[in-house]
Each structure stands twice: as structure tokens, then as C-alpha cells.
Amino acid sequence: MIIQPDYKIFSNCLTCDDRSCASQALSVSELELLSKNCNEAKFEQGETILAEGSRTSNIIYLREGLVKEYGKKRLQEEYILQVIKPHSYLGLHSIFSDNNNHYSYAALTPVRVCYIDLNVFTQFIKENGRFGYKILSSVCNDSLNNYHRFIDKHQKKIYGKLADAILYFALVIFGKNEFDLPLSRKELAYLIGMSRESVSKQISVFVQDKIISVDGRNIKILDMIRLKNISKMG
């Protein structure tokens, strides 16, 4: 069962400025069909957008905000796979497997999403080659990026893992050297697979070494070259 907030607003896919690269391959008639089978909703920070274990009846398109993709280990400890930026689809892996959601998605900031009927979405994949190619490319890129990040996470020490995480937010998520971290220290620990205490200590070391500066959740990279070298040597 998909968890949705009460607040919904009308969405017209023909005039939307936030369309994905894949939806730009749709014809006018396909966009009209998409509009008839698409509902827009808003979520506040911390709200669950999609729950692990639920059946997939919709594909969710992230229009605005940041979302974390995460799961639970046997002892109910959380692990975070990735942070998802706007203009991305949530739960794509499920439609190519068993239609069960294998991960949960929660808002890290206020977000806007579109719920797209699964049958209509799969129809586009089957009938529109360009659309299907864009979707397949997105799934493959996500899988490869997550694979390489998790290989690095298991091979590197705490300083290399933290450097990777800071670079991930600076270069991939925000595209700038100064940003407000959307994760708490505990969530950052879940992302890199270390304890919260270890993460806090290593952040302090980076601050003392003048590699970064930290003010609350605001992080500013002061020495990008050293940070990249730490990531590389790990």
C-alpha cells in the first residue's frame, strides 16, 4: 500500500517544466494519457513516500526536493543506499523484478512527486523505444553508481569513506563546494556504514586539518585537492 498525503494538486504533463528526459520522448497523445494517469502530491521533511515491502502500483517521479533511498538490516538498523535528486524516478527496480518495493523512500526536504499509474508507465516502455531506452539507462546508471560506491565503502577506512560522502554531496548532489548536508550525523553514518561516533570524530579531524569547515549542517570544502586525495588513497 502506497502512503500518500491528503494534499494533492493538479498536474498537466503537457505544460510541465519538470518533465524527465524519458518523458520528453513521449508524443502529445502519450503525454495526454500520462496526464490522465498522474497525480501530484507534496511531502514534508521526514515523511515516508514509499514503504519497503509494499506492492508497486505506481511509479513515483520526484519533481522537487531530495529523497533518501534506504532499507533495514536484520536488527532493524537502517542503511542508506543513496540520496536522490529531482527529475528522477523512485522504485524503478521493482517494475523489472517482482513488483514489490525492496527499499523505502523518505523526504529529506520538502518534496513534490508525481504518482504515475504502473500499467501506463509499462505501456510506454513497451511501445516507445526512446522512452524505454531512457528508463533502462537510468536503472543501469543507478545500479553501477551504487555498486561502485558500496565496493569503495567496504574497502576504505573511515577517513576515505567520509571523504567520499562529502565529495558525493558536493559534486553529485549539489554541484558546489558549500552546501547544507541533508542528513543528520546518524544518517550520514548509515550512508557510509560506520558508527555515528566515528563519523563525528573524523569530521572533527577534517575540520582541524582545515580540509572542511562545519557550521551546524553547513559544510564548506576548503581544500578540494586534499579531500580528493584522501578519497583516492582511502
Second form
2 protein chains.
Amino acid sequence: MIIQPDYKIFSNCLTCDDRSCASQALSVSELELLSKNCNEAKFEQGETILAEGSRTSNIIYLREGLVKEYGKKRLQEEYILQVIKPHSYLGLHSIFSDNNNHYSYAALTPVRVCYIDLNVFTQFIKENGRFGYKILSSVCNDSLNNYHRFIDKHQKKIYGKLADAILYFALVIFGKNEFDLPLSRKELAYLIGMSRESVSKQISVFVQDKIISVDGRNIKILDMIRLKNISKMG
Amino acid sequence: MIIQPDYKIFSNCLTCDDRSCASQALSVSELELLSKNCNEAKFEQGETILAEGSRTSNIIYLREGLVKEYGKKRLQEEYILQVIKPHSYLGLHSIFSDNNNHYSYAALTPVRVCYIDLNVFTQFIKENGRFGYKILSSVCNDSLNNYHRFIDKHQKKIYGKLADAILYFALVIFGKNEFDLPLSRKELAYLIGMSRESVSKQISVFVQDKIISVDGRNIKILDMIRLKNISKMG
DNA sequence: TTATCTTTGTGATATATATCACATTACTAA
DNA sequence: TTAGTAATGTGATATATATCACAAAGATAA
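Would you mind giving the form predicted in complex with another copy of the chain, to go alongside the form predicted on its own above?
Let us now look at the entire complex, which starts with that chain.
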């Protein structure tokens, strides 16, 4: 992690291009207060931003880059809950349930985050209902998306799950039909919830069927209609 | 559904024994406003309280009884997200994300609920930060519990999952080592995420191993230590 | 009461996916 | 460069669980 030099520590949240949706509910004076209680840090690919089990007195806001939200059950067995896009807060669910981080967060790309003082953030929620409402909405949205993804993971076969994951990256994360997967095959397997080998084999099947083309981590969707159909049929 | 006769429609939230944790943050005048915008209904076992896909202008608060939160993918295949205990709001995540119910809710026992006007509820959140904060907390808690349950469902073998479910009812729902399961075997299978037959067989194994005793829907835990161990080992 | 429908238990079989094993390729560091 | 390590692809085999099939027990209604 690289903390910015002094002259940049106090970021200006009023002029920030990466402001969260919720922060639109904040007044100028609240944004000034936020600026004073907010500082930036950078992480390299692979670095852990926040570890399971830790307690924090800061809210972490993802300005730039992709982050994986993951957990580890016993030794080795990792599972990835989701890949988090920029302009999201990390782990609000943990902070506002028992303020104990239930998952870990690691950078999948170079990442810029802001640390926001938890007391200030909580004060905003309690004193500015519109802000609180927006935070509530974003947590609810996140929950529903995760629930849906979990249920799909449970009910679909491997081809359905892989199709889901590819569509998730293409449509939700990158908004493009061609993208560089920010995960290794092993991590993709952790996200999908199957073995690395099964994922590899299913990718090969999709390539053979000319549904996608693959070059290392680069994936290009060749037949979106068929892919969506596989996802739907499961 | 039975709507209460007129003289009872306007419940008195100030003196209610079943008040939610969040409502403790409400002032007397807010509680009076709540009373005027809150009315009670009863449901029999098996009745649907709220159906997937519907939109509502009310928040539903579960005063008494147990409710299943569930969904249906295509024809037949039901999955049960969770069993909801009294003193909880139903489906807040749906209301505060897109106000479109993503899951259905049905009574597992005779149930009493309160319908609270959504505008009034939202007004409380926006104007009373402490109330909003408590609602946020409860949504976060619920999310985390569901995430954990989903991940366990994914990683554990059938015996681990069944042990989890039995412990969930014994410890979380009923707080007793002996209880009447509020679900059929089929529903239990939907909750656990496996086939009815596999669940039946695993129950028989637990009975043979003298970990539990079963009489119809009545379940008694005979060896809590072993059951917890099976749950942990997965 | 009898008849019908639903729920439940249990054995036999099928199947999707994990696991194992190993070859190949890509990456890292001396 | 070379050696060593990690990531990936792919075939053979193992295994957990679903599915099928059917009997028994309960529940429901005529």
C-alpha cells in the first residue's frame, strides 16, 4: 500500500470525479467535513486491502480498480463472493452488523481507495436521512445481487455457471464483449464454485463450440445469443 | 388472510409487546404516527403473505409466527432462502433496492403481521437517523447470515448441511433441543439445497447413529456435541 | 367406512463433477 | 541464458448426490 504524500492526504471530495452515488445527498459543508476525514491510498495487484477478522475505524471506498471480496474456509479453500467495481464502498454489511470484517478484500488490478473516518460516515447516516437512505439502498442492492448469484450457483450446471460468470464480466464489470479476465483460472473456479479443472474443460468446450474465443486471460464473446441462452437454460 | 375488525385496525404501537428493535429509536409522536398507519392481519399456515414480482406500498412486519422466504425458478423448483423469525420486517432488501419483491413469503405457522405504510416508514428512515441506522444494521445482519449460510451450503457435504439446518432450528429459531420442524421433508430439502430423498436418507443415518431422534416432524437432538462437530467438519 | 391423494422412506442405478495424474506452457529470479 | 515455480489443459477414474422406482404410512374427502 502506498499512502499519498502529505500535500495530497486531504483530498477534496467536492471536486472528486469518483464520488459515490450516495455522496450526492451530502451538503457542501458535509463534503468539506468529508474531505478533512478522508485520505487516499493505492494498492498493487494482488495486495490485500482488508483482511477477514479485522476491525476498522474507517470505511473504505473504491475509487479505481477491481477488488475481490472473498473468504477462506479452513486452509486453502477460498471462495470469492463477488468482484467489486469502482465507486463502491467495501464491506458495509460487516461494518454495520458487528463491525467485524467477515470477508477479505484484495486488489485484482492496481487500485485507488479512500479511507473515510467511520465516525464521520456514521454521523452522516444518522444526521442526513437522504444519505442514510442511499447507503441502505446500495446495501440492499448488493444483497439481492449476491442472493441471486448464489441461487444460480446452486441450481445451474457448470456450463450455466460459466456462462453466467462470462456474462457478468462482459455486461456488469466491463460493459464490453471482449475483456481481460482479472482472475486466474483458479480464482474463476473459486468465484463459480467448482474445481479449476472443470472450469478449464468447460472453457474449452465453449471455445470448440465457437461461443467464445480465449487467449490466456483475454476472452471474447463470439455468440452472445447462444451464451445468454446457456445462462438462461442453466 | 383475515383483516382485523374496524375497532382493532388502528393498533397501538406504543403499547405493543412485539415492537421491533428499530422502533425503539422512534419518538412518542413518531409511534403515534406509526399507529395510525399500521394495521394488522392474520394468515393461516401455508398462506402466501407476499408473492414474488409484486410491488407494495406497505412494509410487512412479522409479529408472530414463522415465515419462509422463498423463490421459484421455472416450474416446480422451489428454493427456500431462510426461515424468518418473529419481530422482523419481511423483504426490506427488495423494497429498498427496486421496490419489486424478489422473493415470496408464506406462513409456516399461524402468523400475525402488521402492514406499515411505506411512505411513513421511509419518512422515519430519512428523518430519524437512528431509526435508519437500526434498519441498515438489521439488513446488514440478515445479509451476512444469508451469505454465510449460502457459502456453507456450497462447501459442505450433505451431512454437514443437514446438521447445519437442524442446529439452525434448534439454536436460532426455537432455542430448544427438541422442536417441531415447521417444514415438510420436501421443504427442508429446498432449504438445504438437495433432493428430498437424500435428505430423508441422511436423517435416517443421524437417527441410526443416535445423534437425533425423529417422530414425524418432531426432532430431538440427542448428541449436541457430535452434531456440532458434524456441522463444523462439513 | 372406503377411496384418493400426499408425504415419506429406501434400495438400485445414473450422472455430473471432483479428484488424480501428468504434460505443456507461462512466469520469475538468479 | 537457465532453473525452478506456478498456471493451465486434458484424459482416466472415483464419488457424492440426483434420479428413478416403488412401498408404506398419513392425511383428506366422499
